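Below you'll find only one chain, the form predicted alone, shown as structure tokens.
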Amino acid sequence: MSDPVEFLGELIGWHDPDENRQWVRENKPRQMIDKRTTVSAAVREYVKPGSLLAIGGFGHIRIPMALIYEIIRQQVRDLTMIGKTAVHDIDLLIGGGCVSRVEVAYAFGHELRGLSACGRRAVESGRVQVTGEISNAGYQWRFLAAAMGVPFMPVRTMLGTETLTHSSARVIDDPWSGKPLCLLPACYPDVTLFHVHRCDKYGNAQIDGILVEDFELARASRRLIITTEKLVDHEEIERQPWRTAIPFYLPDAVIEVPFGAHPTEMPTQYYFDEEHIAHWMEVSKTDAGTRAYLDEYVFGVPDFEAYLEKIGGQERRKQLERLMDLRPKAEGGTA
């Protein structure tokens, strides 16, 4: 038998697969219906206090920032956040007082830019609780289990690590080899936010570049809100259907938001706004600076379009597009 392990992580996001299947049958229509709406209406309809929130993209790439600013603007509280590769998104949501709990795979840092002063301050003060830990691969497999409709995914990751003891996983003996296996529980987020390159009004969404775990996450989540750089005709989707990462029967809301990932990068479209990210990292070192940032860029503007005007409008957008064009191209495509 495997050695007993004391598991300290709280189980979040798990549902009996049959119960979730019934929920999907009752709440997710299969017809191709027009799902166009606005950012404010989508957040008001689907992002409820206490929800388990997941966000597509990864790191500072392809993050649905228009939706994140709107959640803060609407002051949605007590969210539990899935911290799979959460950096700028979770930092702002914590600063806005929206997140009270997080399960961590990768969070509280801004990658090579440095540590997250805002998020770390919230955890150290007790304003935000870390419910458990997991690896990035572990999260992808939790989403895969949910997408497959099974209660867990057997893997060999995290065995022999302290991450395992702080997770909600379990360890059993493989009935054939007798070796230990880690069972990762399925995870069904209440609502997930995505920003994509193009989408039709029905919710058929295409993503250029690496998907990371967005394929599995879209199929694991109960509610999906999609913002898109460009709303296209369904005929354009049909011309290259193999590029559709998220099919129409999964999303609940679709909104066209050009530059909707700013200040993060949208692959092939525009580069990171490093100056704006650096500004946030500097001012968010204090609670007063965090409030001042939110007052200027979130509460001080009515919507994301006004935010884009405030950060420099068309001139700044063209600069970031040019920076993307200057990136070295890998053989056969973009770097």
Contents of the next structure:
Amino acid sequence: MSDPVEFLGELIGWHDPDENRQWVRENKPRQMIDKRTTVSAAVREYVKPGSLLAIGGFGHIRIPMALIYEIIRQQVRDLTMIGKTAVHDIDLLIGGGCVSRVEVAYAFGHELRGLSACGRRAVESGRVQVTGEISNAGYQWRFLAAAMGVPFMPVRTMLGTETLTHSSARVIDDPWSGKPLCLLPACYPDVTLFHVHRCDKYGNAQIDGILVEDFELARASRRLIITTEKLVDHEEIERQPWRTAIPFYLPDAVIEVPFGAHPTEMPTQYYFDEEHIAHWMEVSKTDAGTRAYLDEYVFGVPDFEAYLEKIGGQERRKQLERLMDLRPKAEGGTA
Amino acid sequence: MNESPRYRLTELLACVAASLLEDGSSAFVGTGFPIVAAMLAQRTHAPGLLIIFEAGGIGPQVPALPISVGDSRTYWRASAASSMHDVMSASQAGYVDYGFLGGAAMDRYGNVNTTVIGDWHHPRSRLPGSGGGCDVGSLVWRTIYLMRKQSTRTFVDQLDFLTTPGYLSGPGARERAGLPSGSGPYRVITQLGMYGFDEQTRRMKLLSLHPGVTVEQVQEASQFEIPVADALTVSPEPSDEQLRILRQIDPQGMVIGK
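If the one shown is the form predicted alone, what is the structure of the form predicted in complex with the partner chain?
What follows is the entire complex, opening with the chain shown before.
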């Protein structure tokens, strides 16, 4: 039998499944519509003050940086962030003053590179509030429940821990085995941002490499903005439809942004820009340094194209492409 | 400990950790040190070690040290580049033998804190949180921890926050909480020695000392009392071959040089 437990985490992103079905019925067209737009228009339309925001990819991998810089440039405020291995993205958004709250599976760290000065300073000073804890699997199973249109997902992780008691989960006894079971509430982000390898104008998106939790997250989110390395013809999608991770009826906006993950990694295309990431980690140790970085790379440039010129443009891209390619020379690689 | 000039302490720890991973077993591997140890095992005694990364890399021949557990290097020449749902479900379903994690602070039952130092509402220091750690510690059969800084600050009586489950409050507690039966912490490797968990009490006990370390040093670097196994051993020193491979895996010393 499960022990009675007090749960401290705030429930965020949950909807009654019937309410969400109705929302989907009214807001998600089933026709193939041309969804091409611009980065600034997509952010203005879908990322509202107070939105619950999720970002696809993982840590420093496949992060839609053009959209993140634009949210900072437009100074969208009071966002609640899904901290699902949210690392570089959340750090910049906190530094830009856009974030009030975060639910944390993994945040405020840059994995091997060290801890995040900017995000930690904001939490430790109370500027950003942590609404609750969860685990990485916990988050993606919250998205799975939402994607399936069910109110919760039963799982066996987190039981017995304070990660559980500081989450919005509940514990019940399994009616069949009698064993205690963790129920994770469905999570529907208001808006999710993705950067993908190829996408057509309707929003059929293909991702190379690991999907991480993007399959579930794309289906859980109410609004979806996609930036893509390459905008392709629908015929190219039709040739290999089994590669489509996100079908057209999910995305709301599509924008072609080559090199759009810089300084994070785009699997098979370009590697992390470690120098740039290290620079951010160094200057973000102070509020003044954070502000100077944003002045230079976000407010000081009109758009992402100008940013790319600033960080070295095509030449820098070629260097990062060479770092990605681990094939030996004999196999046509550069290693 | 007395560090021999032939090898670094970190290299010794990587070798001790790698020796725990048997050929033909599967291991869920975390960022940093655990990756180095798993790569070493794969390149020495365990070529058939199935390495799994939480973001979806399954069975890679890891070519160079990945910076992230989602880095494209985690599925280089792999069997599958899959998803977190897939690999976490595989752990929950019983396919993963070992989980390989780092940790900030641990208690005598192998419970771990990676969330906050101080009060959760007003943390003195905010740490990254569970990540996949709580899932690995909940769902794999045997969890191995690598903690390079054992001290009275990291081996503590009372954790500030219980992020990842060890044996919780003692014998039977994991099963009572609903965690998978027969799972739990297996080994803890620190700069001083290697520890296991007593079958009856589920408390940590000392299994082996690293060369030059004494039982007294182990006890001084812990708030809780650490019983000593009857068959206390000394950890074997790295071979020249192991050292050569380790320096190949991490030529810049990103992990080993720390």
